[in-house]
Amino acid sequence: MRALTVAPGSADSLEVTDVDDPSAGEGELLVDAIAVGVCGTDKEIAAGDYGWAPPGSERLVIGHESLGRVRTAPADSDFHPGDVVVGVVRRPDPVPCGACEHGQFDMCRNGRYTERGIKELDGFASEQWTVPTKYAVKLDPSLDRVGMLMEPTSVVAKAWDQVERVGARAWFDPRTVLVTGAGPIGLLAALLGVQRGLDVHVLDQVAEGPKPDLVSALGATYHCTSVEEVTRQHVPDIVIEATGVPAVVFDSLNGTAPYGIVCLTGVSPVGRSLSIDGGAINRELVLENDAVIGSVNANREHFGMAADALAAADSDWLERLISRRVPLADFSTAFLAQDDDVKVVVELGAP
């Protein structure tokens, strides 16, 4: 079968190659792939920045934003042929650490976890793949065109879960949320904020293109000004930071209401200097009982939360998040950014 593979650490090594057809083992699903989403992590792996092939292999099948349809399933499972499914990305470490032992492998303490399409496990960018039933999540059948949004939605489902857990340290009745960044993570974070009945504001640097309309269609408010201006006008109780831009991160810390929570989901580049007033930030955090948390990846429970959120969302809005659908044979175009891109997917069932 065909698969999109890379030699980790080698730039420009991404190509479609022939790999062995998979065979489902005990307790596993055999899945016909529909599509995979392409995100910044995939582009960085394709650029040779990082990535780890499975032990004994020189190449890695990439793709962690999966979507497929079950071909075969164990008779004693809750899955059946034809079910629309995604695969959980991360797997617990082999020791395991305490977090992994309790099913919270997204919070692995020793770094020995593995990840499909990223670290030591082949991903989902192949015409078929297998997955243990305990790491598979069934989707509503109506999501068979947009279910590759599940993995990024699981990331923001975890972020919201973490925010709510921190908020529960005392009485917490948030009304307003600011989401910085209107890429897929930011837009999906806004979706989950709207589903919680909050007054959602989304900040991005572009004034045109699909992003303002996508935010407006949610019933949220779009801004293309500064963090300081938005926070001064709307004083958010919660900030979901999805840009990783250092200046945006630190401006967000200073802009919340008392007992505010900032959740960082964007990964900042290293080697860049920024002058900040550390004393002012410290006073803000301490004197107003603020909290700052980082959040990445997701566990099986968060994937379930994401499935519920997508099932409750407007399917037309989800469809609009997908800017381009690229057949596997033309995969390279999916890795080249175009104006107005939001989410690009590679269709694995296409010729």
Ligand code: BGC
The other form holds:
Amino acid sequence: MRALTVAPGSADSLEVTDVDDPSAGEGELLVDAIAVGVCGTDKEIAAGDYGWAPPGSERLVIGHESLGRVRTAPADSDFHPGDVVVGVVRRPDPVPCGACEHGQFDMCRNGRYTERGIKELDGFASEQWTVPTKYAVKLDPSLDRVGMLMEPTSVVAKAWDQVERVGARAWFDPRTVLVTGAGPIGLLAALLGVQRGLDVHVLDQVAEGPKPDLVSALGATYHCTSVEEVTRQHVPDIVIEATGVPAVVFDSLNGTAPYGIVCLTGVSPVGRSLSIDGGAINRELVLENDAVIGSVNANREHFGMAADALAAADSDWLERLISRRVPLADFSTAFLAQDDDVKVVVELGAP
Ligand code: BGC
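Would you mind giving the form predicted together with ligand BGC, to go alongside the form predicted on its own above?
Okay, now the whole complex, with that chain kicking things off.
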């Protein structure tokens, strides 16, 4: 079968290659792939800046934003042929650390976790894949065109869960959230904010294209200005930071209401420096009981939350997030940013 593979560490090594057909082991599903989403991490892997091949292999099957349809399922499982499913990305470390031992592999303490399509495990950008039932999540059948949004939604479901857990350390009644960045993570974070009944503001640097309309279609407010200006006007209780841009990150820390929570989800490039007033930031965090949380990845529970959030969302809005669908043979165009891109997906089979 065909798969999209890469030699991690080598720029421009991404290509469609023939790999062995998978066969489902005990307790595993065999899945016909529908599509994979492409995100910043995939682009970093394709650029040779991130990613690890499975031990003993030079190449890694890329793709962690999966979507497929079950071909075969173990008779004693909750899955059936025809079910629409996605695979969980991360697997616990082999030790395992305390967090992994408790099913919280998204919080792995020793860094020896593995991730499908990213770190030492083949991903989902192949015409078929297998997955143990305990790492598969069933989706509402109506999501068979947009379900590759599940993985990024699981990442924001975790971020929201973290914010609510930190907020619950004292009386907490948030009203206003600022989401910085209107890419897929920012837009999905805004969706989950609206679903919570919050007054949602989204900040991005583009004034045109699909993003302003996608935000207003949610009932949220789009801003194309500075973090300082929007935080001065709206004083958010919560910021979900989804740009990873250092200046935006630090301006967000200064802009919350007292007892504010900033959740950082953007993975930034390293090696750029920025001049900041560390004393002012520390003073603000201390004097206002503010909290800053980093959040990455998602465990099974977060995938469950994401499945519920997507099932409750407007399916036309979700469809509009997918700005381009590219056949596998044209994969390279999916990795080149185009104006008006939101989420680009590579198609691997019929829905
Ligand atoms: C993925 C996460 C993963 C992270 C780091 C992100 O793009 O969505 O699941 O943990 O990259 O590898």
